[in-house]
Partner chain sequence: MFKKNYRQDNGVAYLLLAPIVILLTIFVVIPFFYSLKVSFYNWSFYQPSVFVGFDNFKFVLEDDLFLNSVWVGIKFTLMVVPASMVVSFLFANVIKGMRKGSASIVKTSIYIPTIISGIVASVIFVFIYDYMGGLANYVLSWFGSEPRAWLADVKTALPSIAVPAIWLGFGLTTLIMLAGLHDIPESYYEAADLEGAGTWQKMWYITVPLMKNIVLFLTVTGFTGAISQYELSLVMTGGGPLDTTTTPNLYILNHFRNDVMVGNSIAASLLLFVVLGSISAIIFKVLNSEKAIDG
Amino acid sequence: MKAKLTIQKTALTAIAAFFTLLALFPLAWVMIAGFKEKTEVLSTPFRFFPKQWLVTNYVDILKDAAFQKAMLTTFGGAVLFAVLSLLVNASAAYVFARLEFRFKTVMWLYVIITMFVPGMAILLTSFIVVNKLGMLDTFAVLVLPGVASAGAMFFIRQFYLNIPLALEEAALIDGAGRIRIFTSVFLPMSYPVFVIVGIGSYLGYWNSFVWPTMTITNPDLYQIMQYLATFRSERSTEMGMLMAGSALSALPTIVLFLIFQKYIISGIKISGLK
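Output the coordinates of this single chain in the form predicted alone.
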């Protein structure tokens, strides 16, 4: 029996390792391709490793002022977007989880319905709205339209529903108002769910391409995905630099996961308080 369990465990480990390597292969290839000459990246027959390792592509892309600006602009926007997303969605989640008011059920159903509307379906109408508001080619058009998220509200609300009501009642007895309860009781306990929602918001902003392409034409506000697409169309022969830029654009996300991996794993299943 013990031998059978050992064989099963070994087999599962091997399968997990195989799929892990399969998932990491594209990223590894992009990083290694950044060390190749521009004519070698797409050469045939295919070679995974370069004939000669060169750091020129990474040095040149790091010296590119447009790449530096795109990385900094995207990182700053992603952090701001994640913070605003947590603030807005956590506030709304607390209202729907703990407060009682007229038409609460109807309003919550309306919020939930928006989860089933594809983003592409409202892309044109969203563009018309931001155009009429004069937000095109501004930093605000990249951050504000997507801050409120029904999915994030739902996720945080479920977490708040599991917080014991006794904590809130004790705070009310002590004379604390709703805002004080939210900031002093709920927010400090929200760390696990905030990590999940915050990273999701950060990644959603970092990887966005269609919306920035539609709303931003000023090169000073280019996002990193928009910059890489422009680089590919304007400098298609410099594939080595493109691979180096793509690899470097993935580093902030990788570092983020390495820092918060423990909290991501523990926060995937929110069990509440016992």
The other form holds:
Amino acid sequence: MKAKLTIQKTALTAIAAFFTLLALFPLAWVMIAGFKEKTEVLSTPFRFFPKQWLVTNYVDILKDAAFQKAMLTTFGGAVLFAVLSLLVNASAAYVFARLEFRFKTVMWLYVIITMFVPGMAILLTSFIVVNKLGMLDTFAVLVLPGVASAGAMFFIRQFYLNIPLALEEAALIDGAGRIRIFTSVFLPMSYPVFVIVGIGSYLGYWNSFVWPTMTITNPDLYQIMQYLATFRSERSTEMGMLMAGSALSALPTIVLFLIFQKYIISGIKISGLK
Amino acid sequence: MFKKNYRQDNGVAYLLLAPIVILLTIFVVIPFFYSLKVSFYNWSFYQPSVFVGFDNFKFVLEDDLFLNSVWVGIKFTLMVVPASMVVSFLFANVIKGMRKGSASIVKTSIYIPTIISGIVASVIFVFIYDYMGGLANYVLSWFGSEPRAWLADVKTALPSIAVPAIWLGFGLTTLIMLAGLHDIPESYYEAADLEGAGTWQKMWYITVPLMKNIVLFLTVTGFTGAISQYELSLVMTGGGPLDTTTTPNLYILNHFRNDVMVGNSIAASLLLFVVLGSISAIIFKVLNSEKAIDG
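Can you switch from the form predicted alone and show the form predicted in complex with the partner chain instead?
First the chain shown before, then all remaining chains and molecules of the complex.
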């Protein structure tokens, strides 16, 4: 019995290790392939580790002005996008969680229904709208369209509904206004939910590809995924640099995730599923 | 639907709601009604539009390429969803049995693919499938098989795109399953132990029934996610070979880019919207009801 348990345990550990390595493998591979010599990336037979560890690919891509620009503007855009999205969606979440006003149900339905509109159905007409607004090839076209999100609002509202009323009653009796209560009671308590929603928005912006490709033609405003896709088609011989660039483009999100992983992983629990 | 409070705050409420309502109106509601309108017109960038009634919808439903793309989407979904559900379910059970320290390392590691973009995943997997120096053919060579042109062969192209899709999604699925597993009271298993139930019996008679709602939720979201996938095929194969990897959304996107007849592809996207929208409305209803998960 005991021997059987040990075997079982070893087998389970082996399975866990196998899947964990499998999950990390593609990423590890692209990072390591970035250290290979240009011709070695796809040399036959396949080798996981480089014959010689070279930093040239990483140095070259980091020196590439367009890459630097793409990384910086995408990072700035993603941070701005996340902050705006938190502000806009959290204020609405607070209103729906706590305030009473005329046509509340109508407003609620109006906002929530947008959640069911799939992006593809409005991709082209959104393009026409931003074109008419003269937003093409501006920073605003990257940031603004996705800021308001019924899903994010709903998620934050679920969190606010669980904040006990007692916390704000004292402030209400003292005569604090609703906005004061929002900024001084709700916002400080929002940290866990803001981390989850904020990183979600950040990632959505960082990883987006089709929208930037449609709306940005000025290379100065290329976002990182657009840059990588363009690099891939235009400089297809520079495979080592592409590997290094792909690895570097994933790095900021991975670092961010590692910093906040505790919240994100525990956030899966409060995501309304349970 | 909302309980009455002791005072109304119309001014503040509308002030705080203004940003979300204005932005949603400009970037979602107006485009949506615009799409609705365009779907009834023979509309293009270059000519004045003509009202054509349901012709666009008729055209799409009779277009073999669109029907083919729906079929591709369904096949793709059938490759991605069941595989990731089974793997995630078993793996979540493995993680649950692990010690806390190692469990958290595993959880972090399997979540990392989730945050990788479709573009980077495509770049990586295109290299993995490379005919000459790719890993996939290297592994095949261990078994003495001939190398394959994974992404260029009609038989293997779609499954080859399903693999990165599973890779990108299975971490989150596993963690949601794990959260569900942790909510099953230990006492159920202890009682089963006293009755002498084995590992598989416990899984089949306790875990599976109690995970029903989570599995349902993940199946439905997995389905809508997989059938909407287009980035991987766009970058890895461009929809080829012979349209075997053209998913519905890629079909629509390709028409936006190449066609003058925009009405058709918008009609196609609206048809999909009806199906996918109703599915997500159902999920939302289940989630928003208090008894989302019983047991």
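What you are looking at is a predicted structure, and each value in this text was computed from that prediction instead of being measured. Numbering follows the first chain given and starts at 1. C-alpha atoms forming the largest set that superposes within 1.5 Å between two forms make up the rigid core.
After superposing on the rigid core, what is the C-alpha displacement of Thr13 between these two forms, in Å?
In the core superposition between these two forms, the C-alpha of Thr13 moves 4.2 Å.
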